[in-house]
Each structure stands twice: as structure tokens, then as C-alpha cells.
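Next comes just one chain, in C-alpha cells: the form predicted on its own.
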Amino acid sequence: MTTIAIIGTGRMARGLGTGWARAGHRIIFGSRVPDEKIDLIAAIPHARVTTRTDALNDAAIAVITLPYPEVAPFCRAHADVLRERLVIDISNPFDHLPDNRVAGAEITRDAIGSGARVVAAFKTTFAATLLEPLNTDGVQRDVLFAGDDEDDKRIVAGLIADLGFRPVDCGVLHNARILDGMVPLIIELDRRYGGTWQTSWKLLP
């Protein structure tokens, strides 16, 4: 069992928290207003909601699910704690980084500073599929991830597999620039072809 701090309480946060709790992990949600998020505790067994600072202090892994503009300020404010933890960044820059010259996760790494351990993951995954790792045809969905440290990536791959997905290692964190660009594209494809937020990227041999 791993203790995971999920920073944020939106749809992605709730989907990941539910899945990992079912897999036996201990989930702590970090919220700006924990008293207003009590419904999370009722919905997810063995999870709790606390402040963002307390969540980080009690966990070995931090998953950042905040809106992109909030990520770097949060990381700078909590850099000392985040440097001692594996950080999974799922945020998507969209038009905040329109030319993809740098990945959002690279900015997250730089905001934390020297010693940061950041893996980009779940960026190309819709919230609606987080608890449905198999599509309607029974095909296992992929989760693409990228990072610089092989040991950290093995941990993230295990967490992805715990949710029932196939982990696909996309290489170094630099390659998250491509993942960031794949997000608006999959949204466009989903809309054009009636995916109803169920579309996934699939690596075929």
C-alpha cells in the first residue's frame, strides 16, 4: 500500500483517487477548502480530505491535478516538501503553452527546483475513462507517461497498472512536450467522431 496525496478535488482527482483506493492504496486529498469536500470521504472508502500542506506531509507520492495556471505557483510554494517526493503531474497547459517549446511538466520540475522528481502522466486520459480501463470492445486502454528517472517511472507504471491500464513509457520528460500537444488533438478527434469523452490513444504493435 502506498500513501498518495492528490492535490485537487476535480473529476480527474476523484477518478484517480477512487481507482487507487480500490487497488488498496491510501488516498489523501489536498484541498484549499477541505471542510467543503466532505463528500469525497463518503464516496471513496479509506480516503480523507485535508489541507494541501497536510496531504503532502503525510504522503510519499504527490499527484498534481490542479488547473495548469495554479501548478507552478503551488510547486514554488511547496518546493521544499515536493523535492522529497515523487510528483506526478497530470495538468494540461492547452493555450498557456501554445507552441509546445517546453512541456508543462518541465515547468513543474523547474518550479520545484534542483532534485525534483517529476513524471508526466494521465495527460492524454479523459476523466470519463479513469474507471473504465477497457473500452466497449474489451481493449485495454493505454496511459502514456514520460520522465527522466527510470526508478520513478517504474513506480508510476505500477500505479497505472493498478488502475487496469497498460503503461506506455514515452521516454524522457522532454517528450511530455509531445504529450501536451496530443491533448487538444484527442479532444478534437473525440468531438469529430462522437467519442463522448471515451476516446483513447492506443499504441498498436
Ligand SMILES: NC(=O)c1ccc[n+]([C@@H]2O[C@H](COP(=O)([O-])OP(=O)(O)OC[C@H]3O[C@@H](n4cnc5c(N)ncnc54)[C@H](OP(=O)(O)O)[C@@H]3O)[C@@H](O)[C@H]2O)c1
Second form
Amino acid sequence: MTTIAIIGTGRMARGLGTGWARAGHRIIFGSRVPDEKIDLIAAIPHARVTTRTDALNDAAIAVITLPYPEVAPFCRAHADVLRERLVIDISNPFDHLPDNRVAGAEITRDAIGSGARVVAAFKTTFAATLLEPLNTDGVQRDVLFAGDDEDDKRIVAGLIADLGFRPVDCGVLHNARILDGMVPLIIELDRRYGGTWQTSWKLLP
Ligand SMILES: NC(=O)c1ccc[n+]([C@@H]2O[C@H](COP(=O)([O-])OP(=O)(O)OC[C@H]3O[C@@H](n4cnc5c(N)ncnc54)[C@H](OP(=O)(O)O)[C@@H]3O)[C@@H](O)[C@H]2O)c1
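Return the form predicted together with the ligand of this protein as a structure block, the form predicted on its own having already been given.
Now the full complex is given, and it begins with the chain already shown.
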């Protein structure tokens, strides 16, 4: 069992938290307004909702599920504690980084500073599929991830597998800029091919 701080309480946070709680992990949600998010505790077994600072203090892993423009300021403000955590960045920059020369996750890493342990994951995974790791044909969906440290990536691959997905290692953190670019494309493909937010990237060997 791992204690996971999930920062934010939106669609991705709820899907990931529900899935990991079902897999036996301890979930602590960090919210700007924890008193207004009490419904999460009822919905997810053994979960806790608290302030963002408190959530980080008690966890080995921090999953940042904030809107992209909020991620770097949050990381700078909590850099001291985040340097001691494995940080999973799921945020999608869209037009905030239009040329894809640098990954949003690299900016997250730099905001935390020297010693940061950041893995980019779940960026290309729609929230609506988080509790549906198999599609309607029974095909296992992939979750793509990227990072610079092999040990950290092994941990993240395990967490992805705990949700029932196949983890697909996309290499170094710099490759996350490609994942950032795949997000507007999968939204376009989902719209064109009638996916209703159920579309996934699949690597076929
Ligand atoms: N939705 C998807 O399918 C999807 C897929 C892959 C990646 N992502 C990425 O995952 C992240 C979260 O997406 P989401 O769809 O879960 O978003 P969401 O439903 O809007 O939730 C975002 C959460 O962040 C917190 N927050 C902090 N500052 C905020 C601000 N200024 N405005 C709004 N919320 C703020 C809120 O929690 P508190 O009120 O409790 O603080 C909120 O519940 C984004 O970076 C997105 O690009 C989303």
C-alpha cells in the first residue's frame, strides 16, 4: 500500500483516487477548499480530504491534477516538500506551450528545482476512461508515461497497472513534449470518430 497525495479534486483526481483506493492504496486529496469536498470521502473508501500542504506532508507520491497554469506556481510554492516526493504530472499545456519544444513536465521539474523527481503520465488518458481500463471490445487501454529515472518510472508503471491499464514507457522526460502534443490530436480524433471521450492511444507491437 502506498500513500498517494492527489492535489486537486476534479475529474482526473476522482477517477485516479477511486481506482487506486480500490487497488488498496491510501489516498489523501489536497484541496484549496477541503471543507467543500467532503463528498469525496463518502465516495472513496479510506480517502481523506485536507489542505494541499497537509496532503503533501503525509504522502510518498504526489499526483498534481491541477489546471496547467496552476501547476508551476503550486510547485514553486511547495518546492521544498515536493523535492522529497515522487511527483506525477498529468497536466496538459495545450496553447500555453504551442511549439512543443519543451514539455510541460520539464517546466514542472524546473519549478520544483534541483533534485526534482517528476514523471509525466496520464496526459493522453481521458478522465472518462480512468475506471474503464478495458474498452468495450475488451482491449486493454495503454497509459503513456515518460521520465528520466528508471526506478521512479517503475513505481509509476506499477501504479498504472494497479488501475488495470498497460503502462507504456515513452522514454525520457523530454519526450513528454510529444505526449503534450498528442492530447489536442486525440481530442480531434475523438470528435471525428465519435469516441465520446472514450478514445485511447494504443501501441500495437
Ligand atoms: N479531463 C481529462 O480528460 C484529462 C485527461 C488528461 C489530463 N488532464 C489534465 O489533468 C488536469 C486536471 O484535469 P481535470 O479535468 O480533472 O480538471 P478539473 O475537473 O477542472 O479539476 C481541476 C482541480 O484542480 C483544482 N484547482 C486548483 N486551482 C484551480 C483553478 N484555478 N481552477 C480550477 N481548478 C483548480 C480544483 O480542486 P480544488 O477545488 O479541490 O482545489 C479542481 O477540482 C489538467 O491539467 C488537465 O489538463 C485532464
